[in-house]
Every structure is written in structure tokens, then in C-alpha cells.
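The chain below stands alone and is given in C-alpha cells; this is the form predicted on its own.
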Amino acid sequence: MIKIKAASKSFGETKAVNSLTIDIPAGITGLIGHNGAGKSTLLRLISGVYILDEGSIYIDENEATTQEAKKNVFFLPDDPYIPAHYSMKDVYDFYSTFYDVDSERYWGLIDKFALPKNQKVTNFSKGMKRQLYIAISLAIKVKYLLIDEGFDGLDPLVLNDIKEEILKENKDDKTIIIASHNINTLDQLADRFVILYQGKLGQQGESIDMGQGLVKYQVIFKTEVTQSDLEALGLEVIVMKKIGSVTNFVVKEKEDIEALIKEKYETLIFEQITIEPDEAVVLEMMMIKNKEGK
């Protein structure tokens, strides 16, 4: 387990990680937050690339900056450096210097992703480079794998292949943390989510926990109804959108919402609809942002 206690890291006047305390267990954790939320800094702190200003980070009872901890961690940054003249074999040989790399796994992934073995990495597209980075990170035998925005530039079919391979790694006591500002890339992948906001913990839990206490409705009103109108009824509106004649809105759960609204406004359709897991995480992020903005 990764244990983070009162961790802080600043760059000048900017506090990238702000007194963060959280435990990250085995499994796949989605680290979510807007750009600048502190995701990349946190991964660099866990991997020992950055040194804390305050607090502590322990990996299996070892401080993150120690060799005992680092040998069990592989960090894949959003833009890893690979010399331009390197071939895929050079990439394998380079990482094999520092880690135990599963050769069969690496070359198997290269074949699955249909990457051209006879080309230099410098000739690869951004998407091809991403696939190469994922291949080497999944082939490295470590207990902790940290991936920072590793799915940018990938088409949906490739992304599905990568998700399938990451799920194969979700076994025994392996811990995988994937940082992303895009919820959809983590759909059906993460076991749990950690939401960061301005370097602080905004929310955490499994996807099924997200969005609890919220309800979503699809309504056709006979007259124009705004968010302010619903709030005037005592409802806490998280989001409200109108497409054509149909209004969708999400509110904090409350008794007799439908009756409360229908008493004031006439409707042609009024039905409760499901909040999907990825939407629930987005709503949690919106609530955190709204709360911090007050």
C-alpha cells in the first residue's frame, strides 16, 4: 500500500500538492482532476522524482525516496524521453539495465499493437510512441505502476486494446495509478477514483460510490424554467441543460422532488434517469469546484 500523510509540495508561490493525506491500496486507481490539480506532481512524489516539502510518503513501509521503494515503482510520465536514434530493441535494452523486464510480454505487446519493428522511434507518430511506452511499462516487473496521461493521441480501438492489457495486470497485490483529466479514458478500467482539486483531496471511492445522494431527471416543461427557478424551490441544482424542448438536470436528493416541481410548473414529461458511472465522477468534480469557489 502507498501511504501519503500531510504531503505538500510547492513551486514558488504555487502549492501543487497541499497537505494531502490518503492511502492507495492495490488495484487500479484513477487519479482525476483538471489540469493543474496536482496529479503529475503527486505521481512524481510517489516515485521519488520530487522530494516533499512537508509530510511523508511510504511505499510498503519504505520512504518513497529510498532505493528500497524505488526498485518496486515504475513511473511513466506524460512525455517520456527516448533518444531519437533508438529502436524498439534499444528501448528494451535501456530499461532492462534498471528493471527486470519480461521480454515475452514486451514483444508480445509490440506485435499486438502492430508497431513496425524496423523503424526508429523518432519516426513514430504520437499515438505509436504512446503504445510503445505502454508496452514497456506493462512489461516491467514492478509492484507499483504509475501512468501520467498515458492515453493521449490514441484512437478508440487502440485504447480498448490497452485497457484490456492493463486489466490483465490487475492481479495479486499490484497497484496501478493512472492520472487523467479525461474521465472517459478510465471508464470500465479503474476500481476506484481519487479526485484532486488544487492539490487537495476532493473525493475518493469506487465509481459506484460516486454520485450518491444525487438524482437526475429528464423533463419537458410547458413553460420556460431556469436553474434559478428550481433553486427557488429549495433544490440544490448541480447542473442543468436544455436541448430542444427537453431539460436534463441533476439535483441533490430530497423528498418529493417531482411533486414539489409539478406543484409549481406544468410538465409534459417527467422521469428520473440513470446517472452513469463516468458522469457521476464528473458531477463529483463539479460539486468540489463549486464548493471551493464559494
Given for the second form:
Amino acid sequence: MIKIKAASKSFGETKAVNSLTIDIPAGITGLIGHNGAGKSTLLRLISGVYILDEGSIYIDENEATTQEAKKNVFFLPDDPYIPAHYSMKDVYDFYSTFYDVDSERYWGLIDKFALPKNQKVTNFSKGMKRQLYIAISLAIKVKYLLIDEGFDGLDPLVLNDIKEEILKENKDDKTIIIASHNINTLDQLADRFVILYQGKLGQQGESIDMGQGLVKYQVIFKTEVTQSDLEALGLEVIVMKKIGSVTNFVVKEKEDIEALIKEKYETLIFEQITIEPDEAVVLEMMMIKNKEGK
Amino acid sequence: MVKAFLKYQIKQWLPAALIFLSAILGFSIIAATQFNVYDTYYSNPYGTYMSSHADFMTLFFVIPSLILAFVFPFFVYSHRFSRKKNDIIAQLPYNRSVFRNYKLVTGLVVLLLIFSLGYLFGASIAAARFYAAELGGNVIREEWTRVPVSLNGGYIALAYGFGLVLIAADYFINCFIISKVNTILDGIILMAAVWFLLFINIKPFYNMFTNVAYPFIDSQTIRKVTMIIEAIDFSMYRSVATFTEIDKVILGRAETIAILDISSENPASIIRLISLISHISLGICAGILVFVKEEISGEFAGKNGGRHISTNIVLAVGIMATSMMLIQVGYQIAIASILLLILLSTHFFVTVIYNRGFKLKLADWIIFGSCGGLELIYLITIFIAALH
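Now show me the form predicted in complex with its partner chain, since the one above was the form predicted on its own.
To see the whole picture, the full complex is given below, headed by that same chain.
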């Protein structure tokens, strides 16, 4: 268990993480947030790369910057450093100097990703480098794995392989935190989600919509209906857009919304449509922003 | 932990160490073969003359490694200069300060090892050439006095020991400087400023006082105070000059190292000795400070930020001291005034480079203004001195 209590970290006058309190249990946690929300900073704080200004972060019973805690954590940054002259064996040798690395798993993953063993890492494409980093991070035997922007520059086939391998790791007591803007992939991997907003905890939950119970409708009204008209019916409208004659709106789930609207306004079409994970996150972030604004 | 760390460090240092070692050994060979240990004949319109040279300058075997003492700290603190590197290094399962200390020790050991191999290699070749010349029947004599010259092996070892201490001192002073910055450029600028300051020290500030006070204080007192000031003055050239004094003893040109001959009437020896001690003491202090200081959080790695304001002050004072030294040239008001303008502009632009922009903070303007003011006062004191 990772216990974060009132953690704050500033870079000059910018508060990257602002009094954040959260517990992260075993399983895969998807870390979501706008650019500059503090996702990467939080991962660096958990892995002991940065030192907290205030608050505390405990990895099991140990403070995050201690040797004991660091032994159990591996952080894969968005753009890891590998010396230009390193080969894949050098990468393995480097990390096996400091961590317990499963050699069979590492080379197995290298084979699976079909990475050229005789080339220097510097000659790899961005996607190939990403595969190599994922391979080493999955082969290092740690209880806590933190992945920052892990799915950038990957083709769908490789992405599928990586998702498969990450899911294989989701066992025993292992905790994996993945920060990503690739919401669809996160939705397929994560057991729970955390949204950060301006360094603070925006929302957390076990589904991508954070259990907010949002529903989306696509309606053609016979007359002009505005957001305030719907709000006057007692609906909590998150977003409403009109394109041509079609009105799309998202509201908080309520009993018999269709009947409530139809009772007041005449409609030609009234149907509920699925909210995609990407959209769900955007809606969540809009709700948080509105709440913060208030 | 030690084993893992040593394995990592050997891999890290090996390529660079081999390149540096090759360069140092190459330099040692060149230096050792350039020393004259043979009688040579030369002619001029008045006749043919014989000349014997016996130069054995240990300084040439020390200088390349002294330069490395300025380069190695950048390797030791390399994780500070790149966020990507810091991400990897700072998360390794060690306490970051302990990790840094291991790097400090390894850097020093590699540096001293390179120096030792270079020195012993070069000194052995030079000594072998000297003895071979003697065995060949050439009695090495002083060029003009014709006094036979012999080689004192014990003092070659002493120069080596002194080299070890001096290189270690400079290494730690430079590590201390580099530990205050987050980019290589900042490191170079700050290092230059600090060493200019260490070279020039408080002399210009003292001159500012004597320029005005000279007519009112008796010359005897001025002389005494100047001696004390010079004794405090820690200039690297004095430490380096010690090697040339040892060389004189190595070649039998002097009986003892002048710097240690404090019983003599020459107060310069005492000044040099105090200067040398202060150099080494500074190295020891810097060494202690870099080892005990908690390694900082790495959020400013590779970025222009997170520096302490004291580095701006040191930079300003370093430039100011250099400026004052240069303003003094010739004691001519016109030249000094032009120089002042040039130096103030230079000072401003170095500050701009250090801050990566023309938008200076209030603190920088205060520091810059104070330095400019002091430089102006210094100029006025020169004018006053000229009037007298």
C-alpha cells in the first residue's frame, strides 16, 4: 500500500503537487490528469526521485526516499536515460547491478517484441525504445511499478502485446501505477482510477466515470430547448451541445429522465448513447474544473 | 551495496578514465623527452660553446592532472545536469547522499590513479634519461656555473606526494562549486568566478584602502599590513610555484625547499607557506562540506533554477575582483574609466547568461549595482592615489 498524506511539492512558485492525500492499494491504478496536473511529479515523489516539501509518502512502512522503500519501487519515466553506447545487454547489466532482475523474463520480452539484439539502443526507433523500457521494467522484481506515459509512440500491435504483459503482472500483491493520456488503454488495464487536477486529488473511483453515474442523450427537440430549460426540470446538466437540429447532452443519472423531458418538451428522437472512456474523463475533468471554479 | 556500486562505477568511469589516462601518459612522454639532459654545443660569431641543460620539471607531470581536477567534478555531479539521468540515478535503491559520496570517492581515486600513473611514468622516463646521460659519460652541469648537477630521488617522491594533496584539494574545491549548480554552463561560469577570486583574492579591496590611506600612514606600517594581506592571499600560482622550488632541490640547485625555509629572513617564504596551507585547508573544508551535505532533490536537474542566491553573489564578487585588478592597469584614469565601462558591461552580460535572460531579479540588480558602485569607488581611489 502506498500512503500519501498532505503531500506538497513546488517548483519555484508553481505548486506541482498540492496537499495531496490518497492511498493507493495493490492492483493497477490509472493516473489521469491534464498537462501539468502533477502526475509525473507524483510518480517521482513516490519513487524517491524528488523530495517532498511537505507531507509524507509511505511505501508499506517505509518513507519513500529511504533505501528500504526504494528497493521495492521502480519508476519508468516518460523518456528514460540510456547511455548512447548501451546495448540491450548493457541495459540488463546496469539494472541487475542494483535490482533483482528476472533474466528469463527480460530476454523473453525482448524476443516477444522482436527487438534487434545486435544493435545499440541509440539506433532504436522511439517505439522500440519504449518496448525495451517496458521489458526491463516488467523484468525487475519489485512490488511497486510506476509507469509514466508508457504507451506513447506504440503501434496497435505492440500496444496489445504490452497490455497483455502488464496484465500478467497484475497479480499477488503487486501495485502498478500508470500515468497516461491514452484513456482507452488505461480503461482496459486499470482496476481503479485517480484524476489529478492542479496537483490536487480531483476524483478517484473504480470505473473510468468514477461512479458519477453520467448518462448521455441524443435528442431532436421540436422546439428550442436550452441548458437552463433542462436544469429547470431538476437535471444536473454537465454539458450540452447542439449541432444542427441534434442536441447532445450529458446529465447526472436520475430516475426516468426520458419521461421527465418528454412530459415538458416534444421530441422527434430521444436516445441514450454510450459515453466513451475518453469522453468520460473529459466530463470528469470539466466537473472538477467547475467545482474548483465555484 | 559496495560491491554493486563498485561494479557500476568501474563501468561508468572506465571509458573516460582510459581516454584521460592515455592523454596524460602521452603528455608525460612528451614532457619527459623534452627535458634537456645532454651537453650541447652551439656556435656564435665569437666561438663554439658547450651548454649543459638539466631541467627536471615535475610541474609538467602535475599540470595535466590539475586540469583534470577541474573536469572530474562535472562527471561526479553529472546526474545534476540532466533530468533524464537524475530520474534513473535518484531512484536507485540507495540513499542519494551515500550514492553521491561513493561517486565523490570513486572520482578522487580515479583522478589520483591517473595522476600517479602519469607522474611515475613521466618522472621515470626523465630520471632514466638523466642517469643514462651520466652513464654515457656526460656530466650534467649547470649551464653557466658549470657546477655538476645530480638528481635527488627523494624529492621526486616528495613532489609526487605534494601533487596528490594539491590535486585532491582542487578536486574538492571544484566539487563544492559544482554542487551548487544544476547545469554545466552554470558550473563553468561559477568555477571561473571562484577561481578568479581565489587568484586575486582581497588584494584589490586592500589596494582600495592603501590608495587613499597611503599619504597618511607611514610606509613601515603599510609594508607590514601588506605582508599580512599577502599571507592571507591564497593564490593558486603560489602553490604551483612550490613545484618549481622542489625541482630546484631535486636538481641540487637548492638545499631546501624555499617555501619551507621559514627560518630565513625572507618573509616571502612565510607568505608562500601560509598561502599553501590555506589552499590545502580550503580543499579540506570543501571536502568535508561536500561529504556531509545532504544531496538535494533533483527537480532542477539540467534546469536554470534552484540555485542559491549566494552563487550570484560569489559570481559578482569574482568578476568585481577581476575588474578591479584590471582597472588598476597603468593607474591611468582614462584607460581605467574605459576599462570600467567594458568590465561593467561584461559583468552585466555574464549575469544575463547566468540567469538565461535579460529579466533580472531585484536581488541581481542590487548585487550588480553594489559591485558597480564598488568598482567606481575603486576608480576614484586610483584617482586620489594619482593626485598624491
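Numbering follows the first chain given and starts at 1. A quick note: this is a predicted structure, and the numbers were derived from the prediction, not measured. If you superpose the two forms and keep the largest set of C-alpha atoms that fall within 1.5 Å, you have the rigid core.
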After fitting the core, residue 101 CA displacement of 2 Å or more between the two forms: no
Shift of residue 37 between the two forms at or above 2 Å (CA, core fit): no
Core-aligned C-alpha movement of residue 62 between the two forms, 2 Å or more: no
Between the two forms, C-alpha offset at residue 276 (rigid core aligned, Å): 3.9
